[in-house]
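Single chain ahead, by itself, as structure tokens, in the form predicted alone.
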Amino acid sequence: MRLVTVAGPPSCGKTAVLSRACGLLAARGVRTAVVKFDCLQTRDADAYAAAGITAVAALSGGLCPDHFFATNLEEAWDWAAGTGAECCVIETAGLCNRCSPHLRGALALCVVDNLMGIDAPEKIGPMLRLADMALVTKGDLVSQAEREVYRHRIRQMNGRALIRHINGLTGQGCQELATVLSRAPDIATVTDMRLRFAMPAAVCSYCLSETRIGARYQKGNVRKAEFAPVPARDPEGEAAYAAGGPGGPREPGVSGERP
């Protein structure tokens, strides 16, 4: 069975794109099964069902959805195989930009959208940097110049990925995506496969449901930020500034130095 991991920030259009592409695969006689890993709630399984795609949702609750994915991948694989699918698509919520569900030896896709801001590709992290293909949505809502700049920013973060503009609503680019999915590597089992990027090393008291704030409640892997010291106050300088001294505020309409 073929395996594809799909990651991306929330509401970037992952489900719309995948449901359209998987529907096109079904028209070609290729059966897919989709597993959606999310946190608190999702209606994506219903969206896939409406498109005629076999799908199931798994909610991680208080856990990171990508950690939850890694600990449940074998079971998800077995479920997909039990449906008779030829291609298993794993869609994750992508809530943590430090995590990535991509596996060595499996096709890895990252979905981003043009409305996230031009600096977004730099912030997304390994789910984009280690992807084989970057799918850019909502390009119809920005100018051609903005699309080109965004594409350049993606290329700066991932120099080898195939970049394609795609639209799950109109179907733009979905035929090509369906072809890519149908040619994903065929995998016998996910057991002993390896993640492309290690999950964050964070097992602290807050990971274990601690809610109280304070150093005495912080146990385990805790990292403290370093804040620059605050400059010493100069009361006399502050008073002179407030009174309109050099560099201080002036009355409306007054410019230049005081006589």
Contents of the next structure:
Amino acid sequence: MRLVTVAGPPSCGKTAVLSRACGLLAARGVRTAVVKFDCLQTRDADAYAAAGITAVAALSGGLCPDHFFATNLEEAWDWAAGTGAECCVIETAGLCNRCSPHLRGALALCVVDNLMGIDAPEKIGPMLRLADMALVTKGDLVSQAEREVYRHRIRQMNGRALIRHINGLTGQGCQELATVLSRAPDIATVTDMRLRFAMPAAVCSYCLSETRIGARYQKGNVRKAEFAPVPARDPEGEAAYAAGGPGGPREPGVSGERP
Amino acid sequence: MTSATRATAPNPADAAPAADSDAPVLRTLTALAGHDKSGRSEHADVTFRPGEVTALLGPTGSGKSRFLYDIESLADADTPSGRRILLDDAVPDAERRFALQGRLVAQLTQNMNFVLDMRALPFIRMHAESRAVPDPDATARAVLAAANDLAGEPFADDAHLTQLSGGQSRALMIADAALLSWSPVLLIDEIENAGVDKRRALDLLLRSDKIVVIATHDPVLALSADRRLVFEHGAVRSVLRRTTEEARLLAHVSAMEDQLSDIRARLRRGVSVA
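For comparison with the form predicted alone, kindly provide the form predicted in complex with the partner chain.
Now the full complex is given, and it begins with the chain already shown.
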């Protein structure tokens, strides 16, 4: 069975372009099975079903969705194989933007949209940097200049990926995506495959449902950010100001509130 | 890991990793005749050349968008119209087709706003850098100057893109497309509704040395085009070159338009128009 991982930030149009492309594949006689990994809730399986695509959603709930994806990939693969599909598509929600579900030896796609801001390609990191193909959605909502500059930013982050504009609503580019999906690597099993990028370590007290704030509740893999102190402008003057000294907020004549 | 994409098609990015300086040069683009919605043959093949403006005319649903889509997708008798697109008189081979797909046509739709949170000059300079021009700053300033020439109200280099007026945005989009866009084909939807100086815009586009195609309902623009394609029932019904009589008519309607502009300008300034 062929294997494709598709990653992208929430609401960027992954399901729209994939359900279109999978529908086009079905018309060519190629059956796909889609597994959607998401966090809290998703109606995407219904969206696929409406397009006639076999799909299932797996919700990570209280677990880190990236780790949940990795620990459930074999089961997802077995389910897809059981449907008799020729191509298995794994769609993952934005995860934490630090991660990448992409696997060595499988086709890796990243979906980004043109409305995310000029620095978005840098921010979403490995899911874009390690993709074989970047699909850019919502290009119809921005100008040609913005499309070209955005494309350049994606190219700066990933020097080798194919970059394609695609529109899940009009179908622009979906035929080509269908062809790309149909040529994804054909593999025997996901067991012993390797992730392209190590997932973040996350074993601290909050992983174990701690809800209280404070250093004494923090155990395990905890790292403190550095908050450099901002140099004070004039500590004495500021203290005097706060206390209502000359020029301070409570100094009559400055506030102008004296009757 | 690139085996997946390598298996799919040649990757143009391998040759040019950082900058899109590989803009294609196109001598001709030809749309071989297809058929209309009832299967009747189209009027004729249409060949486009750089530096030439073609106007598309016809009511909504007559097939203008399909025609443009066929060009953009490099149709190979695989779309409802049955048209085939030739580049430089030949069916593009797989490699060229792949390199161009989705990038052959730059589009200026009726979109009148930018969404990116950047200032005008840095944004255009970034576009210039992506095209690897020798002097991005000078190029960006030239684009802004051209845009200000088209816009009714000039805007500053450090103006936020999102705060430009509709006319200013559109002027910048047109100037950028003419001077910096990668694509050899430029398609414009109804330039006349933009609040820009449309004849100056047309001059700028002509000098861009791109194949320019304008969908329009404006008589001056339609007559200004070297050639007009008239659509009906999903196909090109006729291809009309501007005749000598039409050139005279163009001069006439242009003069009428100048007169209207003059009256408009006087009314704006509060000067007598009687």
